[in-house]
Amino acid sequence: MSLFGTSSGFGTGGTGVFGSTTTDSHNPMKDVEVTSPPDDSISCLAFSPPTMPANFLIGGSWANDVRCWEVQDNGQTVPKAQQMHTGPVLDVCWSDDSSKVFTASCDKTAKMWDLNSNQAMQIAQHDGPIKAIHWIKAPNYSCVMTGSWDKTLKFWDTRSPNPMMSLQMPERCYCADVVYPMAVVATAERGLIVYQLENQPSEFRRIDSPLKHQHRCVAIFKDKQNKPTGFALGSIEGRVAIHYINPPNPAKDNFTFKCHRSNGTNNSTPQDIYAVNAIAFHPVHGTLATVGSDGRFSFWDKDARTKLKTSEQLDQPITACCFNHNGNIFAYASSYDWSKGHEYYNPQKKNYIFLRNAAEELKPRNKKW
């Protein structure tokens, strides 16, 4: 049976694959522990996409490397290759047919890695960091979309050294997510940019908002018809707003809800509250995970309006989060953020990427069908 088939047990508490029945406070929820992880704080992880039939996962660190693991159905993981920058790697994405990875660094630059051969060749610059990279799929053209701190979302083909395209944001780009035709862009200074990307990238929207503190992740969710419909914004004070791009009643429609905080309610005991490092969207029942800096991931039916499942604390934050194409992986990361500063900072602690089994705990509470 495979372990991350729906009808397995897997996840759901008992022995770990491992046999480790303690309880061990850096894998409180017995997860797979994926071997020969990173040397230094993960920052980012992508699963392969459906065209790829086995689960490849990719992972960017701290250390400047990127590794590629394929996870097999009985939950083990094999270590398959790595790439190196001249930077801490924060992000990863691949193009749609599987072929390829593509990772970006503060290094300045944007690789694109081919599996197949191994080779890695550097594909965009930057002036300054390069902070988010989507590969965009659209029906007259195809390209990568590089966000930097340089204040310029731009966009290559891979084959030529300047960009078909940059455009100039009021600030720092600090998380961006793209589902053809939209990407959306959150910045320093709490700054949102929506861009429509049929015939060629345009920004579409500026938004004021919704959250009073800085942004830290972005993901865009889907209507019924598989049409992105508006995105989930996460911020360093424990808050995710939920916003529609056109709802028909923006006041009823559009919400925030508060995550990631210690149990502290009112003035004698004080809320303990962190950053929301990362948010993905559950690919076949659209509900949704979040991963903070109290080391717990989250699990929410943004329609319904509950939260589905709180995770036990492990010993460090959750840096990382993501789904493989079917749903039935969450991958998580937990490493240092340096939320609390470098004396908090301990080289001993090892970094870990962790597989749960997401086919029963993301299903939405109430099926309105």
Second form
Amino acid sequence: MSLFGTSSGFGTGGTGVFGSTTTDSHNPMKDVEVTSPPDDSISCLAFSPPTMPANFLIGGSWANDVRCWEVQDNGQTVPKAQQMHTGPVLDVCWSDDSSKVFTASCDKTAKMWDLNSNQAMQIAQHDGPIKAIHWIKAPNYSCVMTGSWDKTLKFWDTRSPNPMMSLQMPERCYCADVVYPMAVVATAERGLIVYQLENQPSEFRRIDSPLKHQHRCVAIFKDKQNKPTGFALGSIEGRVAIHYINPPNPAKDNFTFKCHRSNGTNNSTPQDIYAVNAIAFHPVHGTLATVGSDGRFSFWDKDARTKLKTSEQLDQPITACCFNHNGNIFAYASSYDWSKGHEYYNPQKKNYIFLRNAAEELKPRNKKW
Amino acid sequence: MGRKKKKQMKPWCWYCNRDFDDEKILIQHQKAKHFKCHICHKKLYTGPGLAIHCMQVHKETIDGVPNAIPGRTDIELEIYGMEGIPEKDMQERRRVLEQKTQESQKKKQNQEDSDEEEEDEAGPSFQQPAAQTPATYMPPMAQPGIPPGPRAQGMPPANYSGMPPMMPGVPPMMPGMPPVMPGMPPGMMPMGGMMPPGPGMPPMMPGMPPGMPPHVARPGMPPIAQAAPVTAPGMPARPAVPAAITQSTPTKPLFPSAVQAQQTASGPSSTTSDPPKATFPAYTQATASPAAPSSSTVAKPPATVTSKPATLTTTSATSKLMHPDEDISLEERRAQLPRYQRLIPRPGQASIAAPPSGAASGMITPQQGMPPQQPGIRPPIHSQYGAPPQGMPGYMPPYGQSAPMVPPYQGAPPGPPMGMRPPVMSPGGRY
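Okay, that was the form predicted alone. Show me the form predicted together with its partner chain next.
What follows is the whole complex; the chain from before opens it.
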């Protein structure tokens, strides 16, 4: 099953028309298209935190840029500003007060972008591309956490060029998530480390991976008391593991489920298994969304262990996703993720970011078990 | 346990080696996974039944049982639940299971305070009844035996705990956990050891015979309170022990203080290694794990790295992993391309160009944002370059480790994306 047909130049089927509603499959879900998307694959998306009354969306891309859009309540998106790195941007995050955006790039630096002044300055330096960046707001400190392919996890007070702390990891950082006081980092070679952030960040536990393939994305979820209690880990093998940190019964509480695969029941043709590119939890319902290389997104209820919805297939992989602060908007980016290698890359192909109303579709099912 | 079971092990599926709690569930599984017709989805009862159905109804032959692991796909073997499994495979399975349980038992036994050996020594001492006072609970705590004083009273609790087979005056059995251990599910051991006797006691009480609590409680309480291993009163608590454990667990904070963190870390982590194994026993169908050993173990991440870019097995008979062969992340692969490395400063090329961001002082207080009136304000990133580093001492010193300075920009900014910037926020940063 070829996603792009023949790569004969400029797309197939009306992709050149901006915002077209023809039957090409770039937007089969008929979701709102964000205007002025980046020119290369989108690596990360982040919505502004609740401290900002309006919804602002930040997207980093392989075109070295980070863009900011305002998402209005009527669905319109207004491009607001942009910043550049000298290398592809791999991750972005907001500060808790919505005034700063932190961007991490292959150019081994991370920057702090002050939105009020539209100024960005470097706040971090690594020996390798920085793959993950998160803002940590603790009662007694605040800092930026950066995870890099140089196998270190560093914590930066944005005022100083030297890190407050540097922790060695067993392998390159592939993805991370932070919900105070917990941080999870998944590394190459299926490494999985949980950190606790109280007082100061320290390694809490190294976990044997519940998955047998390369880790790709991770997202922390919270319990009914809004405390982080576990995480969802996605791999390149179309599978997500739900793992609790201190479950009463690990054998029963932790589980994995398959997702982003083709050919459900048919035994005769080999099943295509796609990578899970990103996982995001709905901030209100606690249900989760996964997006994959197969160009679909799915919503799941991890407590009822059921799937809520799977989208139609887009013509490109979905590379990033996120919810806004109140869970009304689900944003997902459609662009090439390199899952089929260099040959299938078409620089002319347009990249998209879509916005979907997420208030209804992510409501949890009634518990069945 | 003392009950001789013919097929000691839990029901398991011969076709895919998965374990099940119940034979009924096993049969349901077989019907749904192995004996289901792929054409009409009708569920048959056996492999030969499926073959016959396909032939008669669909005029199609099938050559193997669906979803079976290699070597177990024989369509002609009539297997139903646990019946019909060839004896050879049964024995092999038993052996494998025994090895597994021995390994995990050994592990858990090692964690305990070598109760077993000391229990044997204390065995004979139980023959002397009533000579020792309950106060001898103390020493036996180091040895886990129960002093014979309470022994007489201790026996009935053994009774009430529902262990009649052990009852008949077998002193070594009396002490509770240690002799019980071999028969007990391995999971009991650590629970007995870990259970805080304080909170554990109350749940035990109801299980004791009415006459018991006064006997056991009074003398038993203080010494038991210090005892880590479980004593006879611990036996009836077996059902209650899980309750005690689960009660205490939720009240613990997510990240207990450092000391506790180590204890709890060792506890849960020893159990987390097992569940993944149990959850994916039939994993052999999917693609093989990348650099890790056989699918029966969960390999430690860094342990098996041999060559730099290890390769994945991306294709198997039943599935195809849509991922390049090397076991590096997609982003790493992509970032290696020259087109994405063009602008990234190389070591040695670094020149100290001014980070064209605002003056250091202006950025320090995030809340205030940058007062636009600041005289020292630098032009924003996109516009000018080569501005000499004036008054920016805070940023000139090398960041972190790398010796060469890595300035954010070396060359002209890429043209096209610039045009996208909307007029709403002036790039000049001036208001």
